[in-house]
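The chain below stands alone, shown as structure tokens; this is the form predicted alone.
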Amino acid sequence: MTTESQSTQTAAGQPAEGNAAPTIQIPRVLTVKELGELMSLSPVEVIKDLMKNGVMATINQNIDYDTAAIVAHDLGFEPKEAAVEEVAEEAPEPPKGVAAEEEEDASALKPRPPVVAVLGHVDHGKTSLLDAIRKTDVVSGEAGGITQHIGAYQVETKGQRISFLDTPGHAAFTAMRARGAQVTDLAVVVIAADDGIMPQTKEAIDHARAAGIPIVVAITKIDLESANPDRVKQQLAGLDLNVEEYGGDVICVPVSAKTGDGLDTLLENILVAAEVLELRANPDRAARGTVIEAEMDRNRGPLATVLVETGTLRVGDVVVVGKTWGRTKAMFDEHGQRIKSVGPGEPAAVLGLQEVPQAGDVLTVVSNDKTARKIVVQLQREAEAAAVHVQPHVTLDTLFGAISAGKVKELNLILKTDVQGSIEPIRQSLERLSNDEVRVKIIHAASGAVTESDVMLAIASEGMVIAFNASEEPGAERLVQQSGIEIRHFSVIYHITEDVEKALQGMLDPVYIDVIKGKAEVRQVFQMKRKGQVAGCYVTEGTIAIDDLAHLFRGEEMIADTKVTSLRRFQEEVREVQVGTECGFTLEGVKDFQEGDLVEFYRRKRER
């Protein structure tokens, strides 16, 4: 951390008039205090600043370079990010997936085995497929080994190998994506030939188109009297997916888990799919891989199953695993098995971790512990920085700046509507706005409320939620609370395509509804030295709060369009009062309370 020019300056930290701003070398990573220090300036200066850009930080909190920047910029600093220390060279890759190997050297590369997703409808037999391919009895229990359900199992047919992720369903596939990691190859989507095609089985096409992966369709149930093979076909060609016999370039293979029929053929075309994605790794380098899913084994400790990408994994092996380390104790493989390495495009369940990692989080191999503990106090220091500058996603405000720095290429839509019948409309109004600069693609649309599995296909995919009179559910609404993802509601259709048309335009000017909270009577008038005149009142409808905004009315007329500047109950401040109790309050510009006066309380809530 240097400065590189000393030019004078004033005390603001901004550069005497007439000499050029100074340059300073800015970690990715450092406290508010550091920030202070690197300018000789006031941790307070920097706290104030960091307040003025919408950053509340306490003067040991870490911030990322990016926030920093902004900080030293507004200081009258030229800000240039600082050469990265030596440990971090050794520090994890951000994910590139399975499918997405580095540059090497192509004669080090070897091929590997696929890694296929079984997404599909809850009960369209995802598990009891794999059973029948493993030749095992995962549906009634595995007795003795601790790797019973350890999320990812290797199968071998020909003298090839594939390796199946057992997902609980297409969210957990879609949560790993929305974190970074891309670890599949292929995608059978499961399709019961009684049920057909179910809203969960568009869902989980829907999420595999997303990721950019190729779908291999099982018709599983064959052998019920009730099964309908051809009717899953056609309801196929209504998604854009034609089977191969109907002319197209899906494979689609009919099986039955009861009776072995058809296994043979499919995992005969998923080698053949594989074949043409020509996936291949360097097996003889330190390993890479991806957290499929971890546990805390009351026995072991940190159990994590982990799908090695690229490299070799052994026993002993000094590990970073997101934000914890460890060395490798032991390993095994889905039957229990204890083994001792592990090479690309295979799982297997890793004991030795210090703490319980997340699905999704890289797993590296380093050089030695010492090596292992700075990197993971460096990545723990910068997940607090990234906690504090969040990186907003696109929204409709956003969009036109984003298309026209060159960010945005494709606005991604969920589309989620009250009823089937309006989805077709909205999709061809949308997909019709699609320009030069910027398609519009809807990837997920279904009818019913917005579900978590809705916003983090949101987030995966870097786009937004369009709901058309239809509701959050809890868990989404949590989600988006949290991720920063757009849920844009509408009750008009033609409010859809003119929102998002002036979007693209650049032209899009926000509408908000006000959303009465409480209602309040003034029965007594106070006069206060420092306040002026505070109304005593009683809360006759909902709640009132210290930040609300507020209409006061006398009779039918509304006198003032205001806020609420104090709120008491007896002498004490408070943040709200409940209805059917008394309190007293001051509002903004308001000097001349009468009794029988009536304050409705609101906030202002963003329609479109």
The other form holds:
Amino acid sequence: MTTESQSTQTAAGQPAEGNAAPTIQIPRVLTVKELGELMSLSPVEVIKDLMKNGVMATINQNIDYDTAAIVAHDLGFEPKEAAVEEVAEEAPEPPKGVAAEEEEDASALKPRPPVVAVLGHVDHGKTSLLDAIRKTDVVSGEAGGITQHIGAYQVETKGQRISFLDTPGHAAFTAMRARGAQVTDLAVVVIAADDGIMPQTKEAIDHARAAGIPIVVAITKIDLESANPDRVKQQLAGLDLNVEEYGGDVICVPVSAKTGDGLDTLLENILVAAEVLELRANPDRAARGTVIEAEMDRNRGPLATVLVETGTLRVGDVVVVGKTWGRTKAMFDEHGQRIKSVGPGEPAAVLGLQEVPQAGDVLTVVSNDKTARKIVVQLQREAEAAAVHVQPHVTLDTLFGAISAGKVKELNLILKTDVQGSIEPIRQSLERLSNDEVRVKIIHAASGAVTESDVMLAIASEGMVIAFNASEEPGAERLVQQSGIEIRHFSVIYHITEDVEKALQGMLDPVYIDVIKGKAEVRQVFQMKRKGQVAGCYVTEGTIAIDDLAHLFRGEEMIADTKVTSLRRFQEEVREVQVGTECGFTLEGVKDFQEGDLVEFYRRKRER
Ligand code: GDP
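Based on the form predicted alone presented above, generate the structure block for the form predicted together with guanosine-5'-diphosphate.
Expanding to the full complex; the earlier chain stays at the top.
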């Protein structure tokens, strides 16, 4: 490794900013208007910047510190937290998923069925496999009823149950993860025996790996004459998924959805892989689960399929789900049969909610209606602030700070390149940058444009996208706008490693762009005793504020690049003047204003 350990150690490794940004103290919560005032900027500037970060806000909307800090930073300020002592002891988020079980008494924990997602390339047979597996279920054969798509189903094999998520593909899988819901325990990656590993197969593998869940490979369509499972195994080895024949322990099962061959073996192997995970939960407690699908049923009202993670959900339970609540009126399994209760690792369609929740919403059982209502009101209030919460995602510029604060131990990168041949050299040179504090990890690399799925993976993995001569698909761009995930574009390989290395050491020079805020025309020049020359002006566009920077133009020529040193309206010192008004100002170092001079007022905005 070539980094100079010295520079990674010193606190003085903060970005060397050529133009020191003015510091502002921001409280934990403040309104858009108040933030504007802190920066002597119009609230419109704040709203515009929030919009740029994918957030729509009104002038009186409350925003939290993190969001305000991003806006302040964007507008050229150095944000500081005003009330530091309160922030340290923030209550943690309600526990989610398996982690919550740590607090449980070990003796209360019982094995639960694994939750499995089926991923793979389009047309490789995911849906067919899910259908075929469903048909193997003896219990469902007996149950009768019409099979319904509720988003998940269960099969029983050798007396043990497995829950399958019924929406195949890694897009749905990673979208749930991006929303903070980690419901899947294991991924089955489907590869058609006649087609082999394709781009989306790789993507599926990378998405499963990024989620940190084990992979079971199903080589499907083995009934076809053109099937070549050995080639698939060989290709898998190339992706570091070594099956037994290649000296590894990756489970790989040849199957046919058409003939049913291998399905039992696949299910058995899923159970074996799940056993290693020792999935346990306490069924004897109030339930908590995750919504995996929800819709408005025309006849029955809001209907949500919930996958229970812990506890047992019963008919009659009062639940809070996302931002809504309800009393479970009835529950159904995937055969449309009414069920009275549903335990850990099991799905059920739930009726009785006040509104339709969203996929990824957490369900919790509470003691009564009153509590539920109270929580929901509180959640709705928080949601209002959260709606304008800009997630401070990791970017190359914030990376060093995040590493220093111990928040980032791995830099998860998604690499997209124009040609396949660029991937390996870039991957190697980037991974070589790993040091003691942080590991640089390429979690997915492929050639082609940056897709929505790439951005989703970056969100779910707290990572960022490196695009080497690669464009962005519109869907990706939209998601970037909403999420604040960084896509960094490069056209020279050397620049990628150089920038990432600098970012790791906190030495990335920021790049600023000038944002014009207002314009004024000099109509009169006054000579003041102490202040020197004051320009009497008319504001022709936007606003002018006391700490703006300014370009002074005479005709076409810019004769000064300076800053405002005083601003008056009539005799009053003011912080800001608006378009259509007259004012007087002085500019640092300018002693020879002339009538007809034009002044452009601007802020220096940090671009990166
Ligand atoms: P998905 O896009 O991955 O969900 O793929 P589908 O399940 O829709 O299957 C794509 C095509 O492959 C369909 O025409 C299926 O009939 C066919 N197919 C899927 N599994 C098998 C199989 O095991 N054997 C054969 N012969 N065809 C299959």
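This structure is a prediction, so every number in the text was calculated from the model and none was measured. We call the rigid core the largest set of C-alpha positions that still match within 1.5 Å between the two forms. Residue numbers count along the first chain shown, from 1.
A movement of the C-alpha atom of G262 falling short of 2 angstroms is seen between the two forms when the two forms are aligned on their rigid core. With the core held fixed, the Cα of V522 is displaced between the two forms by 2 Å or more. If you fit the rigid core between the two forms, you'll see the Cα of C537 move by 2 angstroms or more.
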